[in-house]
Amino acid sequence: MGRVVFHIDFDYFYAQCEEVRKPELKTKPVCVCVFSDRGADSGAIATANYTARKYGVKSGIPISFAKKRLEQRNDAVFLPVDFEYYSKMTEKAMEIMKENADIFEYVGRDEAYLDVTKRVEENYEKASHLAQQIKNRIRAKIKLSCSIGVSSNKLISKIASDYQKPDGLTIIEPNKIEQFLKPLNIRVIPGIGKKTEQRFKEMNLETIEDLKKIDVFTLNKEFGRKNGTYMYNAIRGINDDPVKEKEESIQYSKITTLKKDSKDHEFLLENLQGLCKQVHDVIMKNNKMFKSIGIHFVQSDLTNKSKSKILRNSTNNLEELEKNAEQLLLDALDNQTMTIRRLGVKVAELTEIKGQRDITNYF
């Protein structure tokens, strides 16, 4: 209870970067994309500014789609992802958020926690005045907008952080936890997705407060130990996990639009080992080995499915990479009905490489 964490969450990150380089954008719907070598409209977007969502544009839905809303804005702009540029704009915001956290955690280029109890004394009007601070600082030095929610834990924190957006400031303080989450949609809750919610319709809940009736074992009953567990603390809004320092990424990833949507082996093979080769070159760039190795596909319905696996000891060697996505993509392909229309390879589980590295590095 003594804890203050603040969640900071930028509105309509890679959108908002592009209004800074071009100021005459801010009055136009703006559409950031990631176009896929199919040429055209072929893609999806990757994040709108208010103006576009109004038409109904939003993160994920193809490009076609988005044109289609957009038709009657003659003035509507596409644009394609620019993440180096996006990436030094994230660098000058997180060195601010920084100097005035006890403990900073990276999550994204548009998101980080930041424990600040010692600072602000376990204060919440201090706490107030010190986020309105980082906000007033972070428009001043780099002229973007943030969201921050400021509370007791990282759950209700994020939680807050999204409830004024754009560029809001939510203070909830402990005692008012409870009056706070009780009229809010279940989907608010990080982790809760569409078949979650529908499931919850199912059994005539919507609210948070509609959820509380139901105890502990029918929620684990439903939806497993974990997650049943997971929600029960969720919506009384009880979390313990702490800020930690996390500055670096936890995972190298590499993800691909194929030339046509498939379900076939071979084909998807070929892509699969041109991923592991891209990513195997940032695995040796950055001197790391791993020891998780994960596969994604994205549906032609533009649904997700992931597969990945953990190894008995760390590595940074290609054909044990190479080995084990094949093996993935077999299990993933396995009653496959649905032709896959992006490709992605992950690895996670990072450590540094010391000393020599192996005896094949050494010859």
Second form
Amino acid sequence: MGRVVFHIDFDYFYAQCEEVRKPELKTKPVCVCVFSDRGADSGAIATANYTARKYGVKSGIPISFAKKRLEQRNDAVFLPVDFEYYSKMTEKAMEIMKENADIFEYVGRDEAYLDVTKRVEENYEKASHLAQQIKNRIRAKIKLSCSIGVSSNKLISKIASDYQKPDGLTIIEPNKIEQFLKPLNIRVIPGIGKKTEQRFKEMNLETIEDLKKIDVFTLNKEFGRKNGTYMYNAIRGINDDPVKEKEESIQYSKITTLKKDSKDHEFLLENLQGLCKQVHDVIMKNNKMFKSIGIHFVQSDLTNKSKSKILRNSTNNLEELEKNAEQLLLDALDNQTMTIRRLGVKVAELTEIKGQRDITNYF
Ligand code: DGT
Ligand code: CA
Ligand code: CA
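What about the form predicted in complex with ligand DGT, after the form predicted on its own?
Full complex below, order starting with the chain above.
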């Protein structure tokens, strides 16, 4: 049976989230920065909006480079990352996507796969309509734009969602896959990185069409059987990975900025209890059990520390959460010299409490 799979990826995610809460940023180059603790402009760019990208700013480059590249734009804006806010946007985005899927797979903070085979009855016209509806719903509810790739498998949909960014919708019907892939650079294949690209370049192979000249035996010899076969199939658009619900990648967390920076155990434990209670409320509301518990804190110099543990059995018990979180915090505070500014608790490896499955509840 043919499948219909969407890959949805939000455009310039962190920077777009910033534009949502400050619409006046939209006309300016916006860079979201991870400032390091060495002060001034040390640190890297997490992402930038498309206006800033025109000047060569992209994820991973030093903030100082970005400032240089944007020298002639005195309206350029450099903002610090606000993970808590982006996570909230992620939650909302995932909720909307989940409502529109038969099977939903969370991939990362701004992307997901949706298997919609049943609801569109394997029909690409209906799929196109649904994809447009999802884009409209996301736009209406959270004011974000995303790009969607639609095809019969995860691999092609992933490549397609990146094909016309931002605000793209690229639909590749099964009989168009070959034609679509042919002219693309081999780098579009997930797993083919800089190194592999270089190796093929030395053999004068740059596009997927070029790479098709290599037989599977040669690829296996060069890259090992697993990777060789994957590549051989991928450039032919063959990929059978199912879209899988992945509860374990979802986690519930609460983080708070403390009233004062402190390393006083009593003060910290008191705050921790409050956080445990909040996380536990969400767990109960969503009929979940958890198997992994973690604590996390940000020190006064903005560096992070975290600790987590896996329980023997899944639970939804508040006392067990509190007891373990306390132990983790005390372990982490051993020899603590710096004061703590923000404190967080998370639970992960979630399972549904049996018999009460409610798939519309994401968070
Ligand atoms: P896009 O999808 O090309 O329009 O742009 P983004 O920014 O959404 O890129 P994507 O999907 O690769 O990454 C999603 C978010 O993850 C992005 O908004 C910020 C974060 N991120 C990506 N690359 C980096 C990085 O190199 N460092 C840090 N700190 N964060 C990153
Ligand atoms: Ca993205
Ligand atoms: Ca992404």
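Here the structure is a predicted model, which is why all the values come from computation and not from measurement. Positions refer to the first chain, counted from 1. Between two forms, the rigid core is defined as the largest C-alpha subset superposing within 1.5 Å.
Annotation for residue 57: C-alpha shift under 2 angstroms between these two forms, rigid core superposed. Comparing the forms between these two forms on their rigid core, the Cα displacement of residue 143 stays under 2 Å. With a cut-off of 2 Å and the rigid core superposed, residue 282 has a Cα displacement that reaches or exceeds the cut-off between these two forms.
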